[in-house]
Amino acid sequence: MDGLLSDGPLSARLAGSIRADGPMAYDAWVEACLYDPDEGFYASGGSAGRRGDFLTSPEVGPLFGAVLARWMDARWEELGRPAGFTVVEAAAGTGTLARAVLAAQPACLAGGRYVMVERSAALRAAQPTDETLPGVDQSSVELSSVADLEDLTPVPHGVVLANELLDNLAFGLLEAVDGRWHEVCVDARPAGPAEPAGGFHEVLGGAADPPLPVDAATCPPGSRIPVQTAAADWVDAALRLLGAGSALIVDYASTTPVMAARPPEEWLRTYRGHERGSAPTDAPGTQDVTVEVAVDQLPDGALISTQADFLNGHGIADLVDEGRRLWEERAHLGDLTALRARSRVTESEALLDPSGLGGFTFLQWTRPSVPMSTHE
């Protein structure tokens, strides 16, 4: 991977690394395509949102954040209303979810902290600050941003959130061949007159053990499974960060055996400009590379629900009813408050749709309260 440290276009640097070291492991390829600091997808402007490349629940509208604010208050109450409650939002992007949560003014953040974690410097630059949140009382909330979970000190009481992060962490790939799993790697094609870099394609590497006991001999030839070590490590790191509280992960998810039985293109996808992209080996750095999250490869102990069930369980219906009442009271004014209240109805329909966002998976790991002396 040393070739990636040199100057030049990402494609050329990847090709140079492959020429020097041989075919590249799939997780290293994904890492470079998404997070190369100069030309990775997120460094070069890729993002969520209506003007971005894909739409996630926070971009539907502020209702999603308002429900999560209620969940945060519930966790704070269960922990005995501790002072200095901290919300850590990973993969915070430009801060869309942070804006919605802070606008809801959860009681847990009075005197607390909201920390946005985002690897991309370009996205961090667009995040809100105390000065860019008009109409939101931030006098008692410490709002900050860091690049990595490792930049944070332990959180005695709080929550860690990650909305559609794990699907974007680097992952390996295995393919069933002659009853054994083999690593899938990325190689460079020979350069041609029309394409100096030559392009890239997948090749099979050596035999490898699967992350779980999925028997390749019982799978059709060509079956594939992801290896999501980085996702499991990230959850472990999030849980180690917490003294007491919860880690809440939202993503589209499956299991390793189920993915082995499905066509790989159903669970390994690319996106660009709200459209499905091309092969993951095409045009590195120009498209999102995403994979369904294998829940069985993550740490044990998560409470699992669908997004629809989670949001219903934390009062989305109450917020929608409140929006209807506000609209009825203020429709004649047509002001921003009335329009926002009215939008809750359409937002809830999108967030709860079982064939869309409502079918996403919520995974919640809970750490019980521990004596504060352990954090001193």
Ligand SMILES: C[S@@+](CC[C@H](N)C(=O)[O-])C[C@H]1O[C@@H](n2cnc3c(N)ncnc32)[C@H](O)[C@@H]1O
Second form
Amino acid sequence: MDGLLSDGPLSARLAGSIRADGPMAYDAWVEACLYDPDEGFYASGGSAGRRGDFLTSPEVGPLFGAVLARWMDARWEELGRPAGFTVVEAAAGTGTLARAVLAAQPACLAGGRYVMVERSAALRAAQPTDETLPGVDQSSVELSSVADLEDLTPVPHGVVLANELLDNLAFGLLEAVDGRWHEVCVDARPAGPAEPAGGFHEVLGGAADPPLPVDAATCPPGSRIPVQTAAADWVDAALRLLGAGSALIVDYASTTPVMAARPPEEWLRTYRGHERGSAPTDAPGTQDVTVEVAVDQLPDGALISTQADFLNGHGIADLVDEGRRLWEERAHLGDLTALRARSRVTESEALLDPSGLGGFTFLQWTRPSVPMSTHE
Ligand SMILES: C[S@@+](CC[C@H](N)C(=O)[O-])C[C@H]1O[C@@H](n2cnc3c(N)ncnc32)[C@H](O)[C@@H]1O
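Could you give the coordinates for the form predicted in complex with the ligand, as opposed to the form predicted on its own above?
In what comes next, the whole complex appears, and the chain from above leads the way.
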């Protein structure tokens, strides 16, 4: 990876690294494509949102955050309404979800903290601060932002939340060859007069153990599975941070054996400007590279539900009804409050759509609120 330390365009630095060290491990390739500090997709402005590269639940509108605010209050109630409740939102992007949660004014955050964790400095720079949250009573919430979970001190009571983070953490890739799993790596094509830039392509590396016992011998040749060690480590770190409370991870998800049986291009995707992108080895840094999350590679013990079931269970219908009533009262004014209230109906349809966002997976891990030693 030494080549990546030198100057120059990302593709030239990656090609230099491969020439020096040989084909690159897939996770190192994804890491560079997404997070190279100069030209990685997220360092150079790639983002969620209507003007961004893909639409996520928080970007549909504020309703998603309003339901999550209810979930946060329920966790706070369960813990006996502790003071100083902390919400840690990882993959906070430009702070869209934070704005929606704070606008919903959950009781748990009165005197509490909301911490946005976002790796991209470009996205952090666009996040709200205490001073830039119009219409939200910030007098009692401490709002802050950090680059990494490791920058946080332990959270005695609170929740850690991440929408569409794990699918964007670097992952390895294995392919079934002659009954064994082999690493998939990325190699550089030699530059030639016809193709001066060379380009990159996948090659097979040495045999490797799978992250779980999935028998390559029973998989059709060419089957692939992801290796999501970084995602599992991230969830472990989030759970270690929490004294008492819950971690909630939201993503498109599958399991390792199911992914082995599906065409890999279905679960390893690229996006650019709201369209599917090209091969993950094309034009590094110019497109999002994302993978479905293999939940069986994550720590055990999560409560699993679909987004639709989770949002229904936390009162999305009440919020939509409230929006309808507000719209009927204020339609003649046509003000922002009236329009926002009316948009809850369409937001809810998008968030609950079983073939779209409603089919996303919610994983919730809970830390005990009562130390085990106090049990009889
Ligand atoms: C797909 S976007 C999701 C943004 C937002 N949560 C949403 O749902 O609209 C993934 C975000 O995770 C950020 N990210 C990646 N690794 C991270 C990490 N280790 N800690 C915090 N943020 C990270 C990326 O920079 C990017 O902004």
